[in-house]
Each structure stands twice: as C-alpha cells, then as structure tokens.
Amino acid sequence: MFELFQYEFMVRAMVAGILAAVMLPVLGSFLVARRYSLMADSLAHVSLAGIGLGLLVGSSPILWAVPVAIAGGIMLEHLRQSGRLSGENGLAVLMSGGLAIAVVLAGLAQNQSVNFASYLFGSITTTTWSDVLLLSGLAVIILGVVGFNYRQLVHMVFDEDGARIMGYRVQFLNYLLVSLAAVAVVLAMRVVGGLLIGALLVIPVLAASQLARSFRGTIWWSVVLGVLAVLGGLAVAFYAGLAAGGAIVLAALVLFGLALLLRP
C-alpha cells in the first residue's frame, strides 16, 4: 500500500499538491465569498495564453505566465471598480479571450504541443523540488499576507463599501488578492491543470462552508479536504493508472458530496 512512497517523483508530487492544497483554498475562500468562483478558471486561461507565448519564442513558459495572468487579474480588477464591466461578465471574457490565444499561440508554436499539453492537463509527476522550492516560497507569502491583513480582507470580501468607511486600503487589497491568485494559479498549474486548477480553489472551499460555523473555520476546513483530495487522488491515480489531475478533481467532488451527506 505504502510501496508509492518508494518513488522519488510521487513524493515530490506529494508535497507539491499539499503545498497547492493549502494556499489555494486559503485564496479560494476569499473568492468564493466575493462570488469569484469563476477568477481561478479564467486566470488560468489568460496564463495559458502566456505559456504559449513563452512557448513560441523559446523562453521559460513559467516567466511569461506569471506576469500575463497578474496583468489579466489586474485589469478585470480595474474594470469590475471603475463600474465598466461587471464581474461575472469580466470573468468570461478574460476567460474566453485567454484561452483563444493560448490556442493559437501553442499552434504556432507546434513543435512544442506536448509541453502545452502538460500545462493544460497537469503533469504533478514531472515536478521538480525546484517547482516545490517555488511553491514553499510562495505558500509561505500567502499565508503571511492573508494572516497579516486577515481583518480587513473580511472587512472587504463582505462588506466593500463599509471597508472602505473604515479607511482599509480596498483597492490595494483587491489587486493584491487578485495578484496573488494569479500567482498561485500558475504555480499549481502542473498539479492539475490549466483547466481544473479552478476545482482545487472552489470545491474544498464549497464543500468546507457545509461544516464549518464560521468563515474562519471555512478556511480550515477548506485546507484540509485540499489535502485530503490531493493525497487520495494521488494515491488513486497512481494504483488504478489514472491521469493525477482528473483524480484529484474527482476526489474533491466526492468530499463535496461527504460534506452536503453530514451537514449539521
């Protein structure tokens, strides 16, 4: 049963998809509440935009993503405040749009399709302790940021306009939030996936807002069926010779439904 432990790849998967587990659901819960359930989706497909543009000139995919999916998130951040475009309307076109030139991109680039192909499906088993040493840095600066402005993010995920009467920095905060979901989404790309990295921000958090009693029990328990999901789809994908994405996402749903079965 323990013989995955054996393999150097699965344990570096292992800690890469807990490091994910935990700062995405931490920023998933802050979304969620802002009814942002759809920001990790189309972040991930203006990132994908930005990997086939890495790819096509021969770069690092990771170099050109980060800075494309932070401008993506910052713009429709810029547009949902000035009142031009509202949320849900602003999420589907950066969704739509990113994902069209992320498609045309990687077809230019064709000579590299199949490490297209790893972003958009994830590919956990090929990461490296360096993409684990990235993840660490960035889940430690997420924690720290949430924990350090936790009061007014609350303030302002609930109550915006009584955030701002209380002389919180809104806007600072929108576009730190939003750029550090950017971030993360990229990151834990090859963990599950350009396509389904929206699942391992939302589900845990949905399915955690079914048992906990406060938002900050949410959060906790959002993290932690984040891991529950990560390990049990890690461990199904690799006895049963599944892809490690889908998995984990077909995990997530199932402690979602666990949860909607106990509901207190």
The other form holds:
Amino acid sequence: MFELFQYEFMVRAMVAGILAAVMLPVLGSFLVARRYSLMADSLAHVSLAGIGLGLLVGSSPILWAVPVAIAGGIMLEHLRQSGRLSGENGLAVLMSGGLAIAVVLAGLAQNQSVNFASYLFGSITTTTWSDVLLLSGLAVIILGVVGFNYRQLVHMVFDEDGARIMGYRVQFLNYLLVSLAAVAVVLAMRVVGGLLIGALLVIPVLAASQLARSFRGTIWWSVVLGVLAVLGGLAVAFYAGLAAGGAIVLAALVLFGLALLLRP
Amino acid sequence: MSKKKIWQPSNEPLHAGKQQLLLDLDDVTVELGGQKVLADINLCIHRGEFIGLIGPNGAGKTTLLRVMLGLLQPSKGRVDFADSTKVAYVPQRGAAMGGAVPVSVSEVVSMGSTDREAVSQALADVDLSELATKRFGELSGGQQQRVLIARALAGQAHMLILDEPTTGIDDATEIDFFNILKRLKKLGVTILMVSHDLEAVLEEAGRVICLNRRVLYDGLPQQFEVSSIGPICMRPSIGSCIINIRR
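May I ask for the structure of the form predicted in complex with the partner chain now, the form predicted on its own having been displayed?
Everything in the complex follows now, all chains and molecules, and the chain you saw is the first one.
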C-alpha cells in the first residue's frame, strides 16, 4: 500500500507538495479575507508571461517569472489604491493579459511547448531536491515575514481604514502581501501548474472557513486541509495513473465539499 | 487669519472643567473632484464631550470624519490633535468584517491591543465577555458595534468616532448602546457620533453640530430646537436636514 514511498521522485513530490500546502494557504487566508481570491490566479497567469519570456530568451523561466509576477501584483495594487480600477476588474485584466502574453511568447519560443506545458499543468513528479530546497527556504521566509507582521496584516485585511488610523503602513503591507504571494505562486507552480495554483491558495482556506471560528483557526485548518489534499491527490494520482496537479485540486475540492457538510 | 470657533465651551457652564482641547480644526476646506465638499470648518473638540454630528445625505459628515481621522488631507486648513491623543473609529458597516473568512470577537478586539487583560476587560466593559470566541460576522448589528467599541477601549482611545452606530438596530439594543456610551463619557472618553437619529442625538449628546458642507449649528441640543436651523431640520418634508425623527 505504501509502495509510493519507495520511489524517490514521489518522496520529493510529497515534500514539495507539503511545503506548498503550508505556505500557499497561509498567504491565501490573508488574500481571501482581503477579498482577493482571484489574486493567485492573476499572479500565476502573469508569471506565465515571465515563463514565456524566459523560454524565448533561453534562460531560467523561473528567474523571469518572479520579477514579472511581483511587478504585475504591485501594479494591480497601485491601480486599486489609486482608485483607477477596482480590485475585481484589475484582477480580470491582469489574468487575461498575462495569459495572452504568455501564449504569444511561448509560441515564439522554438520547441518549448512541452516545457511550457509543465508550467501550465504542473510537473510535481519531476521536482528535484534543489527545487525542494528552494521551496523550503521560501517557506521559512514567508512564514517568518507573516509571523513578524501578523497583527498588522490581520488588521489591514479586515479593516484597512482602522489599520491606517493605528498608524500601520498599509500601502507597504499590501505590497508586501502581494509580493510574497507572487513569489510563492511562481515557485510552487510545479506542484499543480499555473492554471490551478490559485486553487491550492484559495480552496483550503474556503474549506477551513467553514470549520473555524477565528482567523487563526482558519489558517491552521487551511494548512491541515492543504496538506491532506496534496498527499491524498498524489496518492490517487500514483495508484490511478492520473495527472498529479488535477488530482490534488480535486482532492481539495472534495475536502471543501466535506467541510460544507460538516459546518457546525 | 483664522475665524473664531463657533463653539466656545469655556463660556458654557455645562462644560465647565472639561476644557482640555483634544482636537482643533482650523478653517478646514476639502475639495474632491473640483467640488467643495467641506468649506471653512472651524471646530474645537474637548476631552469628555459627547457630540452628535447631524446633517443631510451628502452634507460631508463622513468626509469630516475622514479628515479628523487623518484618512483624508484637507485642501486647506489644519487639523491638530493634542499630543499623544489616541483616536478610534467605529465604522458604519462593521458587518463587512469577517464575511469571507471568519474572525473571532476576541481577534477583533485584539486589533486594538495585544494585552490580553486589556482585551478581556474591554469585552467585559461592553458586556460581551461570553461572546469572545464567537464569529464576529454572526453577531447582531448592535453587538458588532459594541465589539468595535471594545476594540477602541482595549486600545485606550481618548476619542471615539462613531459613524451611524444605531443604523439598523432595535430600540432595546439602542438603549443598551447609549448606556455604554454614557459610561465611557463618565470615564472621560470623548465621543463624536454621526447619526441620522435626531431624537437620539438630542437626548444623548451634550453638543450638536449640524453640518451641510458648512457648520450650520454648533451648540447645546436644547438650543438647537429653538435655533434658526433646528425647526427647519426637524421638518423632514421641508428641511431634509435630519432624516429620521422617531414618532
């Protein structure tokens, strides 16, 4: 039954998946509370433009995707704060624009369609130990930054005006949250792919929201449910020969359904 | 040269001994999109006052609050707080908090202070200790307002600014709510409350400010009823200054 543990690539996949399942829902809790559920998808689509650019110029796609995603996120936040575009409309523009640029750039890059598809749909089973190491370092940084700014971030996502009155640097906190999400989305893209990464950021949080009474409780529940979704999805994918990314997101959806039924 | 403030509490026996200046608005004008939303506002607010701010829709009440809270910079004039004055804001729509993701009552109050004792005490002060672990979003409108007041208390606020706190709450809850505000006033907390509920303002507040882009009236509630502005305001069909007069 535990045959999957005998394969090193599956162990690597599980470790990478668990790391993603810890940091993505933590950031997702703040984004969903901020009513930015579509932010992850938008950032992922924008980062795909960076991936396409990397493939076109023939250098590391991830190194291109990170700054492109951060720039896209900060631009969106700037437009929202300046009142020129509502958050919802900005996300729609960012999402479609990012994906359109990505498709065009990837099309221009010769013989890179397989490579591009691995970022679109994920390739968790090809994760290397250096990928795992990178994800571990990032998870530590993200959890550290969130922990250090926890109180301010909580105040900001639930009551932005109140946070300003308290003297918190709301603009900086918004940019910080978006930037952390951008980096996390890009580096965790291999787990479920750019098209589905938003699901791993949002669905465990929505499921946790059904079960928890507090924001802190939501974060803990979302991490537990995220890890369960990754492990369950990987196991099903391994034994049933399914695509790992899709199986993980479907597992998360099953947990969401159960949470809806079990809501106290 | 700044104009003389309309309200001079030092001349009023009702406010004797409560003259410590907390907030001073000097010739404040706000223009938004080329439109003058507030013009030449001159106000002094003193420690321990309970002020009712009234006016028609679009009078600039919320804009004035945002200027006082530092969320909006005036186009002209100055807003000065006494040193180390802590101001807390109780927004009109607290229910928006915790809609998508739950936030507990104690977490909301903890936004005002990290001190757990202060949080517990503040919840006790508004008679909501037993609801500390409840979801904020599941509380009634009146309870949510009390939680937000507890947040201000936990943060040791000197001044409480409330935007339409009694909108959508029943009469019994409103009585409890005003009892809490009276207790706070006795503790020396300054209260500025925007309200459409003229009767409640005249009953509860020690000072009434009627705003319609300019300050139309600033004085005692008793005199408001016989002033040149009051009778107009109290006739909704003509004045439309005050919206809701309970019968």
